[in-house]
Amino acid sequence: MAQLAKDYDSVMGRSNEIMKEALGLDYAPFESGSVAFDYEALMKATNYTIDEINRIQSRTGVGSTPLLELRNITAFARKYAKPGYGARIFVKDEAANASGSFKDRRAACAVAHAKKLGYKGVVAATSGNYGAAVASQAAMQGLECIIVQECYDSKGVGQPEIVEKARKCEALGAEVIQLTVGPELFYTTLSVIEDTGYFNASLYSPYGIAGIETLGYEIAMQCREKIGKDPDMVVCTNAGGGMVTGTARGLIKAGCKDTKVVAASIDLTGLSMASDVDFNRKSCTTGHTGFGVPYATDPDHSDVPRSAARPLRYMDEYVTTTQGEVMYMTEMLANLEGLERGPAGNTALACAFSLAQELPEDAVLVVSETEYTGAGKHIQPQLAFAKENGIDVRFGNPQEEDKPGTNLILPKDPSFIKHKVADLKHFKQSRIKKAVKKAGCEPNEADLVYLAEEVKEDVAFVKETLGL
């Protein structure tokens, strides 16, 4: 058998082979040939049902966590709200999943069906908790596992949180293979599952989405349950988009026509997620708007040919917060509640604390997930970590005068933690216009529909937008 070339050049261009292979699923049948393909029919084409991924997930420790109210973040809230509000703010407690995080969902999902088609390992691209939780469900399964991790930027030197999950991973037994930041990441990951034959446990297959999906049905169950009502609001940190879709589908699966999904990422405008001078500049490396913007107006530029992650078919509204509102939150919660947990879910607490003071008292409002902390997610190394890299670490207002990569603000009290609302059309008609560029064709009337329902608008909008 002739060696394949392994250049940059050469893997890249065997890459929907390379993938095909690797998911056992041909994403061919969904496409149309223009700008539209058949969505629901490629979530449907996983032929698990949300009963059978609960069964598949309760094997291994996955899923039924607790919902938490926090009473006195609640009351907190209240002090600065006007008379009469002051939503309940409740949190869904995914530390008490196997690996720590709501990853364990669709990482429990992934890993079973490569068990089930007889893949003998799985590869995972991450720098986050999803590695933990592949390398956690591999060794539960008894399958190999290598994690691909974005670590360092060219000098060496790795982001505390990053190398904080890669300890995680090689704990629970996976081989972790650690890059500099830039484009050799999904190179290398595409050439290490064409070298072992291994399944590519994708972030954004639709394995991994209907794995989140047991999530936002237990919120509604468990709010009707607790509460005797549906959920208002629910706050998810958003980054690939994994967390918005799965969890707004759940929601929707379980009859919930009224609750309002909520995404939510720390702003870190001005920074590239490409960039070396920028890797070490940022201080918290998950839930922000360097991966939860470019994610949801172009969800196809990732490890499978057609992301399930799309968040704007989902999303009412999107908001930001700062770093220095998310360290300041995670405090809250450790002081007031008790709950000593991580950066990633706080991002939402933080949106959902300020948001909450903007419904009644009576109203519910749900943060879609807490993760596990360590060594390097704690603020204190997060911090120490940015003071090294000269940000200028202070209190202060942090909407007026937060600068990613210059300064860390953390708000003088509480009163200073505040939502901004993001232009959330702006992001819509980027996405039609990327997807309609990227397909190369003129639109027909099945495309605009697809578009409309890609940005959870009517045709009328994607035809103003396309000045059609």
Contents of the next structure:
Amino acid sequence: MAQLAKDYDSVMGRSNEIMKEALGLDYAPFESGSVAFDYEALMKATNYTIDEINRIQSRTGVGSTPLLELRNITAFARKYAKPGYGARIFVKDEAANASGSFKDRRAACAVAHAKKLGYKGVVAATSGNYGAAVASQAAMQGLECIIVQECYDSKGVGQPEIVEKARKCEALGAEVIQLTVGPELFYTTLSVIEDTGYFNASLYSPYGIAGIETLGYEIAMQCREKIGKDPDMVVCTNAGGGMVTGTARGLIKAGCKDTKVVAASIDLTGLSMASDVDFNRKSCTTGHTGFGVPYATDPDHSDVPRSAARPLRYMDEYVTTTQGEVMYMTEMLANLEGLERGPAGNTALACAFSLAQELPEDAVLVVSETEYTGAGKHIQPQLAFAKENGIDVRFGNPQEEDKPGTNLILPKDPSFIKHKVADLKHFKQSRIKKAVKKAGCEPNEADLVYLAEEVKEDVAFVKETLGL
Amino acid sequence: MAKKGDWVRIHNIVLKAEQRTGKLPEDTKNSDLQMWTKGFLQEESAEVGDEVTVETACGRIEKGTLYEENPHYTHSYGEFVPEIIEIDRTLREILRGGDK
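Let's compare: the form predicted on its own is above, so bring in the form predicted together with the partner chain.
Below is the whole assembly, all chains and molecules, this chain first.
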């Protein structure tokens, strides 16, 4: 066989065929030819029931994590709520999964599927916990593993949290390819996939998302067993949208009809995610609006033709918090509950602390995850790193003073922990307009129904958005 | 000097600044896209800065500039951050009954 040209344009030009080979799934049959595609058919194409997924996960140390009641944090939240208010706060201790995060649920299914299809190895492009999850599952299931990370700025300075994740991937037997900042990471990933013939264990494949459904399902079952009722609210940290999508789908499969699903992100407005300089001026590497908003409003700009993570289909509310509040809550979780966990996973917890104050005392609020902590992936190295990078770390009122990239405002006391409600209607409208623009055609009746489902609204909302 | 079979870290320029794609902030566009990976040195011996070949953990052959011999991690729990102690104190005071 002739040697294929490996320059940027040549590899990117072969992107569709490389991806098709590497996903073992043809997305074409799900397309309508206009705006719509058949999302549920894509999810069904995994051919895994929730019982089968549960079996795959329980073989590899994934799932059935404890649901812990945060009694001291609940008592604290009630100090700042009006009488009779302050929901019971629970957390799903996802750090108890094999590699230390809920990402094991995604990876277990993706790797099992790769193995079933006969691939010799898996590749994942991720700077997050997903890398360790894929590496861990690949080790257990006997496949090779390559993780491609965006890790350093152009001076070679690594974000401590991402460096730690690289270490963990290597400890679990994976090869780690580390890059400086930039979206061309996709080119390197494609090139490696093409050379190795490995499976693309994308975060956004239907296998990965189906793997998260067990999380929502377990939350429902554990609430019923422990408390005798369904959760009133589940708060999910939102970045690429997988957590919100999978958890909500699991809750629906468990028959939770009135559970409100709230997405939570750290507000990083003003920082560019593709900027070399901004890269090390942030103190959290995920769970922030820099991923949360673009992936919600345009889910299909990932490394698969159609993302299975479509959070606007499921979220009832979108709230934001700040880096300082998340750091503070991480310390509160350690000090008051005896649970030392990684900071980024506590984004939802920071929002939950003030969301709980708006709910009556008998309400049940579940935070959907924790993550492991370690060197680099901890508030002390992150705050120290922020200071080294000239970030002004101080106590104050995050609501008024927070300026990502310039300062990091720790709340003066817990009364200053307050979520902000994001403009979900605006994101929904943006999603509708982007979908129509991308398709480049006038939406037909079926498209209008699809767009309504995409944003959990009715057709009238879609028509109004499009001025029809 | 690294010898054949030693575990080393190599460095590559994937794209020179002028080869980078359109929609990027200026700071990123003006920087090369760099890559690092690790593997077993294939040459008999090499010095940092030499062009070398390695076999990676999953058996891939990759070429690059020898960047580091016996690569190790130096990330840590960071330097002392007094604000953390302050958070702990505030929380304990509230826990012991003070309102703030």
